[in-house]
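Listed next as structure tokens is one chain, alone, in the form predicted on its own.
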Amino acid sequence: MPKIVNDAASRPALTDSAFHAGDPYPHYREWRRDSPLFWDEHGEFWVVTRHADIVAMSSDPQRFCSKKGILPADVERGVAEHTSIIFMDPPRHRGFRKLVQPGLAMRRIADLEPWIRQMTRELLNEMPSEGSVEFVEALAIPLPIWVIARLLGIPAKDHEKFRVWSDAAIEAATKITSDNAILLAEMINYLAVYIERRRSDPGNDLISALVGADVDGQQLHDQELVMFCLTLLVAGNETTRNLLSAGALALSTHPTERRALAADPSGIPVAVEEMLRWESPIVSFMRTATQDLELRGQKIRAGERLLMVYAAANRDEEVFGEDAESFVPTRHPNPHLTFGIGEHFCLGANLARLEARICFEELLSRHPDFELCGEPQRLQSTLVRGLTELPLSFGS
């Protein structure tokens, strides 16, 4: 089969943050239908849009590796496998995951529920009971930051720093600048000092647990600890922030479904899965072919990169049916790929789900009829699908 090529003149650039901040879904639908795997000349990578292909790639790290980078920008700036779990391949990845997994086990996460519910109620208490509120700043941003910081044992006085640093990391994923590079260096230095402090004075937090973790005599080095904490901070915060804001937007524009959930909150966990599918917080990640191979009749050469577009695969009609483009809070089963699949399934998935469930249980119990009352503003990013502003009305 001839190489399917989409040049820059015929389609939007996937490396353009404005494309992702707009409405990319009609393009995803067209690509799934006409060219589910094509070569992007602008970014010099293959674009993968079908659910089945992403599942197959994610389950085959021998042929599709992470160590060459997972973002389009990683090729230019270079990455090293040992610097972060997100760049690791087996067998190194399995050993590292065994070290950090107990700290994020379901039971440990479940123990946070009373505190997360308390924090959510406090944030809701600060909102007006009537009138409008900007939901992103009022709840979607502070709650995940507080939760991740508490999990890591970071003092409350430093929470705002972590918000600034996390935003800088997301900005750097699209383009490194001198400003965001300085902020990232500040975060790395902070974490390094804090980890060293925990070695001599451990507490009941995830960093202390990781400092003392041991699998078959192997422990995490300081650099590995720093990069894991950085990854958890950014991924845990940004994914959950955008899940909460996208979920609130979906419910605000689907009143029948919103009222049904308010009347029967037992449906919220299933609805959260649909929020994750319908507006995938993480747009895409990349893999690199380790050998010559064939996918959908296309010849992939060793060393070529492939961009797995989760946001497109999560609306794949072959998996989700004719209503794949619709928001259906009762959809079950819901095999979305928002948390990935295979070796790199998100370690923080249980935490994100817990925060979202609690958030919407509390929000809908107080404000079952909240509505959109202004124009949402989208984040300019090639990595995450997020909102910077979401004006909601709680009534008059």
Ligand code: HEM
The other form holds:
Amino acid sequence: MPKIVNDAASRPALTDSAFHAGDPYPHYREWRRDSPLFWDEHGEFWVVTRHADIVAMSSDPQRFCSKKGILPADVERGVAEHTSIIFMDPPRHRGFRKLVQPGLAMRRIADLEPWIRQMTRELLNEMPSEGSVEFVEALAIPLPIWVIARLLGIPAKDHEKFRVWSDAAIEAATKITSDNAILLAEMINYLAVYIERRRSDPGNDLISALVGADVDGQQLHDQELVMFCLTLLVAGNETTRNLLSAGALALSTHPTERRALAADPSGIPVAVEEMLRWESPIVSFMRTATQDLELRGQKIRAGERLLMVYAAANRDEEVFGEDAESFVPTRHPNPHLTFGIGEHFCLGANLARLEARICFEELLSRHPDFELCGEPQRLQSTLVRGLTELPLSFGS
Ligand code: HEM
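To test you: the structure above is the form predicted on its own. What is the structure of the form predicted in complex with this ligand?
Then the entire complex follows, led off by the chain already shown.
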């Protein structure tokens, strides 16, 4: 079969942030139907849009590796396996995951519930009980940052500093500048000192758990620990922020479903899964073929990159049925790919789900009738689908 190519005239560029900030879903639908695997000339990668293909690729690190990077930008800047779990392949990846996974296990995360609820209430207390609020700045940004800081055991007095560092880490993940590099170095020093302290004086936090982790005599050394904390910040912050704001937007524009959830909050965990499916905060991640292979009748050469578009697969009609394009907060089962799948399945999924559940339980119990009261502003990014502004009104 000849290579199906994205000719610039007929298909928008996946490397264009305006495409992602607009309404990409009709294009995804067309691609899934007509060319589920095509070569994008702008980005020089294959584009994978079907659910089944992403599941197969994510479960096969021997043929589709992560060590060459998982973002299109990683090709230019180059990445190294030792800098993050996210770039590791087996066998190194499996060993590393075994060491860090218990630190993020359900039990430890569940212990955070009272604290997350209290933080959410404090943030809601600061909002007017009637009138308008900009939800992203007021809740969606601060909550995930504080939660990660708390998870790591960072003292409350340093949380604001942590927020500045974390913004710099997110920015540096796509483009390193002299400003964000200075802030990043500051944070790395801070973490290194903190880890050292935890070695001699462990507490009940994730860093202490990681410092003490031992699997078959293998332990994490300080540099690995610092890089893992950095990964948590980058991976868990903006993603959760955009889950919270996309969920609030979906509920504000679906009043019947919102009222049903406010009347019966036991449906919120299932609704959170639909929020995750509906607007995947991570649009796509990449893999590199380690050998010549064939996929959907196309010849993929060793070294070629493939972009797995989770946001497209999450609306695959073959998996989600005829209403795949609709927001259905009672949808169950909901095998979305928003946290990835297989080898690198998100280690923070339990935490993100918990934060979203608490956020919507608290928000809906106070403001069952919140509404959109202005134009939401979208983030310009090719990686993250998110909002920079979400004006909501309460108590009308
Ligand atoms: C809605 C929120 C989140 C989304 C959409 C998300 C998405 C993802 C995805 C798609 C992957 C798979 C990467 C791959 O296959 O290459 C991943 C991995 C990961 N995530 Fe998340 N994530 C979220 C929240 C979090 C949080 C809160 C944390 C930590 C506190 C976190 C930590 C990680 C880590 C450490 C990995 C790497 C796992 C590995 O390489 O084995 N994530 N995430």
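Numbering follows the first chain given and starts at 1. Worth saying up front: this structure is predicted, and the values here are computed from it rather than measured. Whichever C-alpha set is largest while still superposing within 1.5 Å between the two forms counts as the rigid core.
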- Task: Would you say whether W165 is displaced between the two forms, judging by a C-alpha shift of 2 Å or more on the superposed rigid core?
- Result: yes
- Tell me, please, whether between the two forms the C-alpha of N204 is shifted by 2 Å or more, with the rigid core used for superposition. yes
